[in-house]
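Only one chain comes next, encoded as structure tokens, the form predicted on its own.
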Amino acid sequence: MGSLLEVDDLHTYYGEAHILQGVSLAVGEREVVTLIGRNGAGKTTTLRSIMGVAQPAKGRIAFGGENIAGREPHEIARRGIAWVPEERRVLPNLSVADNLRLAMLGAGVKDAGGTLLAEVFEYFPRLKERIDYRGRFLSGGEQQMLAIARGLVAKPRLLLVDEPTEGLAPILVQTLTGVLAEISRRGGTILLVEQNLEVALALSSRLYVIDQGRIQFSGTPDELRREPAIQQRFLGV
């Protein structure tokens, strides 16, 4: 299995703060790979750097064999990476349908016969029920569903998902975990940022533990389960 995404020795600064200090990771085709760590560990900055929102000072980001480090976010998106940010960024004055249509327009995707929307509504039947609701009238869980749906309608080769279960009730966490698992089962490739260890272990083919901008562990869920010292030191478990 070849790597779709390869990040090598990534260094990113915010001002003078050295946030990422040599992060390296890889995501293979059809994999779910999770980057897990405490708040402030560098998880979101890694996604922002891959997406071009934060420009790395050093390092290589290869997507499909092409170095995309330093490119603008819209260029990276057009190459097939979709980003679902932690803050969701649902457009509050647009309906569910218009949020999704705008995401397709931005990605240059056409939905002949509405088949793409129908596929997304298979994952999220609740959104179909809310299709005419404006974003601001959706619950937090529904907004998270819409944020992921906006990523999916871009038909990405790689989906970056940042903290999808943060602040959600357990039943919604279970729902979203099931949806991400189904996306993977249908051939989707996901790089997930997550703090919930149970979710990460359930979904991932491989995991990276990050702390203070450095990768401290990489391995399979079973390998991480066998490392209670790693869990306690870097995840507070």
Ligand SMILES: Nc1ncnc2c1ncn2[C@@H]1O[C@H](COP(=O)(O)OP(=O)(O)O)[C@@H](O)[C@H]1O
The other form holds:
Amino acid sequence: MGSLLEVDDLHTYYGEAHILQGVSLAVGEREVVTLIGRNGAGKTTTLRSIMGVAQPAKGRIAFGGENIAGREPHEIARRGIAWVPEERRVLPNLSVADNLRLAMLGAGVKDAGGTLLAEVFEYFPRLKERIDYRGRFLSGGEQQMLAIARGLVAKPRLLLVDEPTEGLAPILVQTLTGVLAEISRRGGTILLVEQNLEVALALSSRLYVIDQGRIQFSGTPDELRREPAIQQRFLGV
Ligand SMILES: Nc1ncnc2c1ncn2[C@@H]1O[C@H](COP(=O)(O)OP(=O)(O)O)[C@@H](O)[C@H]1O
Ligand SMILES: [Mg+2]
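Any chance you could show the form predicted together with the named molecule after that form predicted on its own?
The complete assembly is shown below, putting the previous chain first.
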């Protein structure tokens, strides 16, 4: 009770395929909670279900005490959940600045003095240097930074981030891990999807291990460290 996000017994289908088979999880204010599991486990489907992009057939999703299951994605966004999708979706023909302005517009956020933009550039000095570059000319790491920055300028109460470190060089994994830690340190709340166990253990207050659409383990990083069998069975470590 009292968590910012509470997901209870979520079931989601794609056609006949029963993908999420009773997922329950909670994210408290200022927590970083990670959903971890191998490819096809149901991580993205969980985020899509929370955002209303996939329609859960059954289950409750409470955000700030209100049931949001079955609502439209834009309504859910307006209530304060921002989603940074796995595929990033940076607009290739718009500049970094315009990608960010569009995200603010979509979220109904005004940034008259440019303070919000300045704040986001504190996390990503690299993006500030690239402010006039069009999306298509950004590296993979820069696109990931922009995708997260777009989430931040929506001033969300909860940020959903899907595999931000996927496919990035170790140095960029480190940079992005640092940024997520800093967002958390400044009071942000994050539901993270990761396959990188080291990143997940370093960032999270708690973790959920998902496999075949079911939560198989939940606990703190220390508790997961003490479960090599769980790590081996569900994470292939
Ligand atoms: N649009 C879709 N239509 C049908 N099946 C899908 C679709 N998207 C994902 N799936 C299937 O749902 C399962 C969970 O996928 P997903 O949530 O994307 O896993 P993860 O993000 O953990 O890798 C997988 O078996 C995947 O093949
Ligand atoms: Mg995924």
